[in-house]
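Here you get one chain, nothing else, as structure tokens; it is the form predicted alone.
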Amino acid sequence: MKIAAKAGRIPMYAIELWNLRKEYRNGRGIHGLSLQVEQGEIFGFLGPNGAGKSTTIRTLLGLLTPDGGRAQVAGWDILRDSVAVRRVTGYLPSENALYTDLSGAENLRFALQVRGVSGTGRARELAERLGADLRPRLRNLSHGQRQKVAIVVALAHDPQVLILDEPTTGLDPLVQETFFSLLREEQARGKTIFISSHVLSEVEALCGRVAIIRDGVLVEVNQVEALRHSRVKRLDVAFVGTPPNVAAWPGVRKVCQDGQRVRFAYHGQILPLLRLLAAEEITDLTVNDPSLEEVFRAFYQNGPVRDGASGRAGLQSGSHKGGR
């Protein structure tokens, strides 16, 4: 069965929040989000473990009450339509929610009659693409097996927009790359893919505009490019000899020198650097992405982030004309 926007509306953005929160009496949570994801939308909402990235996802499902703001998911409003929400979505949650006792099979057409949805819906196309098994009971298969079925469940019914709390964990190279391939096929088909991660190069690969999200706050939103422009690289140079100082170079910190090895971060333009290093005897090179966290410090790097860091105006970083 399917559950389309309501009757005289098409709605302009597949997901909007306004001011929602969701407060802990720890601290955390969710502190005023404001973000709108358009229709058709590869979006990754980006932040490492606990800053409230599946807070805003399950408050978003009807999983849990907001205690302020309110938001929209294809047009239905969380709280008054949340079976609606439910029904026209997929979602694949951090921690695998199937019932190990059961078999995938089972799983799945429980999942698909909750749903009102008669058949196995797709489920024998993404298995077969997935090499998901779907006969054994969950609890005899292995992590990376079990997020197989799990994604396979989430899709089955055709959702309009797929929320993905951390989908690629367990799964093999290979693997991630045809899921990856099984979301760009969807986001041309229309759907809206809501992707949430503390994994960077995952979604660099995906999408097309990412918020970032720390401490419960929007630090950012801002097409991937923008990002992408704006990271810091780990360095590991091996030299001939003394090294330089590689603590004068522009962009350079965080020098620790052990003998002729030299290991640094960079911030800045790459051109720069390579002339720098071309002009020196070295042995060996590494260069490495940096962590989220990392990203973060170059970006925010004055001030706490509740003192007036909002997103707000990372809205208007400019239009989506779709994901990569």
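Positions refer to the first chain, counted from 1. Given the structure is predicted, the values throughout are model-derived calculations rather than measurements. Note that the rigid core is defined as the largest set of C-alphas that superpose within 1.5 Å between two forms. What changes on going to the form predicted together with its partner chain:
- Superposition of the core reveals a Cα shift of less than 2 Å for Leu35 between these two forms.
- Residue displacement note: Leu64 has its CA displaced by under 2 Å between these two forms (rigid core superposed).
- Fitting the two forms on the rigid core leaves the C-alpha of Gln269 displaced by at least 2 angstroms between these two forms.
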The other form holds:
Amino acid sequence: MKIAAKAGRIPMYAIELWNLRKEYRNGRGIHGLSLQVEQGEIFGFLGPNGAGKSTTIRTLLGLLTPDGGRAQVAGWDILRDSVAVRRVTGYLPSENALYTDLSGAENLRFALQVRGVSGTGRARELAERLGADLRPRLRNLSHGQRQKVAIVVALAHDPQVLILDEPTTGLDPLVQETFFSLLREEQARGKTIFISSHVLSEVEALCGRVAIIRDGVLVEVNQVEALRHSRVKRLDVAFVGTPPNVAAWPGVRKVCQDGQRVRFAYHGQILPLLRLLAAEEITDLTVNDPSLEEVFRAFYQNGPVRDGASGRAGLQSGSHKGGR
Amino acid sequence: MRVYMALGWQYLREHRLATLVWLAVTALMSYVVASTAPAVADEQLLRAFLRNLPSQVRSLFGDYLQYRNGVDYYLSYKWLQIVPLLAGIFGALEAVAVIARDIDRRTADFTLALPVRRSTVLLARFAAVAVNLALFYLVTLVALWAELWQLGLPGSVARYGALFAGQYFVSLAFASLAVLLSLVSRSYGAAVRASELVVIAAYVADLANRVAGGPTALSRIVLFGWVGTREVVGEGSFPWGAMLLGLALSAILLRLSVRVLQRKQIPA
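Previous: the form predicted alone; requested now: the form predicted together with its partner chain:
What follows is the whole complex; the chain from before opens it.
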């Protein structure tokens, strides 16, 4: 089933947020998120629990009402056209939200009937690929099996935009790989996929671009590769004689000294570090790109959050279409 | 209509077991009470039965001579007056589950993320509650009729039906109130407790007022006074007032519920 974007107009971005705010009394929530997710992109939304990932998603889907700002999904305004937003969206919540007193097939039939989708061919195909059993009541299924059914229900109506909140919870590695293949195929068919996660490996394996959210504020939006290259480096330096106090250098963390050899992580522009190294006598130098996990941790260990404008600047610097 | 049907059907399917248990128990109780009615079918036995009734009960149900026959009087005392309390509790339990249970069990993330207005979800599911309540009264009536017919007793089944029609709309109003309470309560459990408390308190207030011979207005304020068995089964008046008032109150309370639901935040 083809689901059209607003009034024949193809929006440039699948998801757009302008200074979106949702504030809770305890100070949590999201505080002015601005973000653009392009059509056909697999976009990762990273952050630990309580950072504001689910709040962002729930606000997009109309489960929460924003306190300020604006957002669109497939060109539809989340407040004015909330029903249309949900029509073009497939949503997989972080915890099982299907009715456990009903079978997978009953949950699926209910969702498709409400969406006005006839035929369950695509759902059957998805269930077969993922190995999801739609016959038993959900309460009789394991957590992983329920998650497979939830994925089938989220994708069965062939949505234009997929919003997945911690999608791989409970899936075994083999099914995870099948699921990732499925998502890549969806991307190849022009679908946009927005994945919220705190599992860095899955974002690294799947996403072209990621946004990192901290305390409800975007701290970085960039290509996965660019993040790895531009931010944190792992260095292994062999000095002549006694090594200098590397730990005192700005941006240096995780220092590990082994005789004249010092290993450390560096966060920041590379030029100042090279100047410091140039002042020393060294015999060997190795620079490695870090894993996304190290990048992520760097954002969470380095002092106060950046303001929203910085998040947007990050977005602009890495705005070309991603996804592998 | 397709969306209403899908939402209503899903609700009925999900609650099928609880509904069946309620219906089965009520039908069984109707049948059992009706099966004890032969004890008062005979005039002599009826008089002996009435002599043993406390004066408060007599004031509640009036003189048996106001009734067509002893069976009507006996069933009013033993069963027909209790049915609206059971229906009120059943309806409130079902109504609280319309939205609040979904929020409590996180299934709201599934249902409210579907392309459907919240008002549609609420109204479609309330329609399912209304169907279940109608079934409740229907099986109660059918069970009564079946046993009376089998025993060849002269019960006024049409009047019982009229009484149930009035009670149905009163129960519907209590169910609507339960929906509203569920949307403003802190949790599903709190909503269940509050709704049940309201129904039981209203029923007890009506009963106490009647026994004490208090003003009719007080019983009418708590709604149950609109469908007295003496008036409907004994005197044969049709409970139009209960039906109209129940319908109007349901409409008002559901409208309020829709407003509250539209502003309701569904937290993670």
